[in-house]
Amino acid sequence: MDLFVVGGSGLLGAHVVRRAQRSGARVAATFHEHPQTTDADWHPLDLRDQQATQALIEQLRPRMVINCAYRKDDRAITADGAVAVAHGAAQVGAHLVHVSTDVVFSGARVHYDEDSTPDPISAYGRAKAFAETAIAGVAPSAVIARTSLIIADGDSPTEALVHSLTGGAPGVLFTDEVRCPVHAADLADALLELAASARSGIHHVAGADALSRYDLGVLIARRDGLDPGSLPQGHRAASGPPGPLDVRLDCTRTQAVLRTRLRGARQFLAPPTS
């Protein structure tokens, strides 16, 4: 097996999935509920089973392994889980490529390279950020690859909230949190790229713009022809749920290593041009 994808039903899952089979890789991957429509070999497994999780990556012994999966309110799966997955990669010899968040800063530095010691504020970013500390011990040779918010071509939940919210459901986008957003394809194809290289430790792969959720809304309202002047704003420091507010992935030296363009999102969201 060239390649095992854990999570691989959501968002960015299905994303290194198909790109990892369009270049012919033999790839296995899981899902929690409902499995994708590729013609990978899909394997259910609940994180939370850490003995189950090892037992898997044993099974298929992967040359790659490359997890996606998280849940913001489940610490078992966002952080045991995934240390769970670094034991069994490191058990087969795999190399592992751990999707890790920006939510480990808390954004009172504004910008962060791979260096910046995490801080984080919330509960899923201390998940991360302890997934982060026990996987580098326990798979030294592996890769912790921050991103940010993820964006696809029109099922992404940022760009469903967008949609939701230029037809009257309730709710803002908030004007004080900025991201560094990333298109799903450009995150599967360089999280690929780590995977097959012989790199290791912290690496940044996140959009060349940082924009307000706000901004982020208004790019992909234009883009789907929809009002942007529809789309209601608000703080999230004064009415949001606690968390940070402006964080800025500085991914200068990933992006010196890597053939992928991480492209900001005023380019991926551009109108289609007749």
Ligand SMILES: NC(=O)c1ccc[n+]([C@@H]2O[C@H](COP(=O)([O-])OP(=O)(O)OC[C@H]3O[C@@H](n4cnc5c(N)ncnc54)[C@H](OP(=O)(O)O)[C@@H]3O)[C@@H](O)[C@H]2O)c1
Contents of the next structure:
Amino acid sequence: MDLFVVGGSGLLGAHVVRRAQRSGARVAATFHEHPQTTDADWHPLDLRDQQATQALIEQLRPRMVINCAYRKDDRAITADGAVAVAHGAAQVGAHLVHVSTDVVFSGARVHYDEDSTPDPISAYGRAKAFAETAIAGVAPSAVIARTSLIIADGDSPTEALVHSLTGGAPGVLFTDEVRCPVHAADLADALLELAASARSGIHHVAGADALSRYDLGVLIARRDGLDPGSLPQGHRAASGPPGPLDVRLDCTRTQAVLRTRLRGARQFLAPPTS
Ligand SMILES: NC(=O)c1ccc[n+]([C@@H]2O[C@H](COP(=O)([O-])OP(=O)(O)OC[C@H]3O[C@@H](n4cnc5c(N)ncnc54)[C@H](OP(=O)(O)O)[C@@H]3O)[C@@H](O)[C@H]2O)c1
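Can you swap the form predicted on its own for the form predicted together with this ligand?
Everything in the complex follows now, all chains and molecules, and the chain you saw is the first one.
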């Protein structure tokens, strides 16, 4: 087995599976609640069962593992389950790429490179930061790939939200919450490159443009021929759930070692030219 994708049934995992297969790799992948029918070697897995997680990796003995699985509200999956994946990968000598997030940062400094120290302010951010540290201890050759908001040609929750808001559904897009959105295909290609490389440690893999949720919504609406003027604005600082506001991953160092271009949202959401 070349590649084992944990969380292959998710938004990012599905792109990783597809793009790896397209390049000729033999791919095994997992699902939890959403069984898949595409042509890969699919395995059910609950990361809360750490023994089963390690046993599956030992059975498959992949060369590379990319872990895209998480649940925002469940530390047993996001942190402890991710550490079990690292133990399994280390056991069979597989090169692990663990997907992490920009919300390991509070936003107090706005700009963060790979040397910045995590200072999470949400339970999710704390679980991801814990996983990063524990995985580096268990599997020192692992890549920790921090990313940002994932957009995917109509498939992402962010795009679905924009569509529903233009249709009059309740909700707002925050003008004060800024991220560096990345296209799922760019991110998948970058993760596959990192998995196949000899690199280790923290890597920042996000899009080149920093945008507010609202400005991102406007780009999505324009691309999809919807009325951006119908998108309601709001302030997360005033009304949203607690969490980081302005977090921008500086990807300069990682981009310099990748062939994959991490496009900015202004480029990948540009309306199609006729
Ligand atoms: N989405 C974003 O905008 C964003 C931003 C920054 C970082 N990230 C990071 O990117 C990664 C992928 O995110 P995503 O948006 O692709 O996630 P997603 O679409 O929610 O997919 C999550 C995956 O985890 C699996 N999963 C859930 N519970 C599980 C369990 N108990 N045991 C095993 N697998 C379980 C799901 O399987 P089933 O669906 O089959 O249940 C699914 O394959 C995560 O590490 C996340 O922290 C995402």
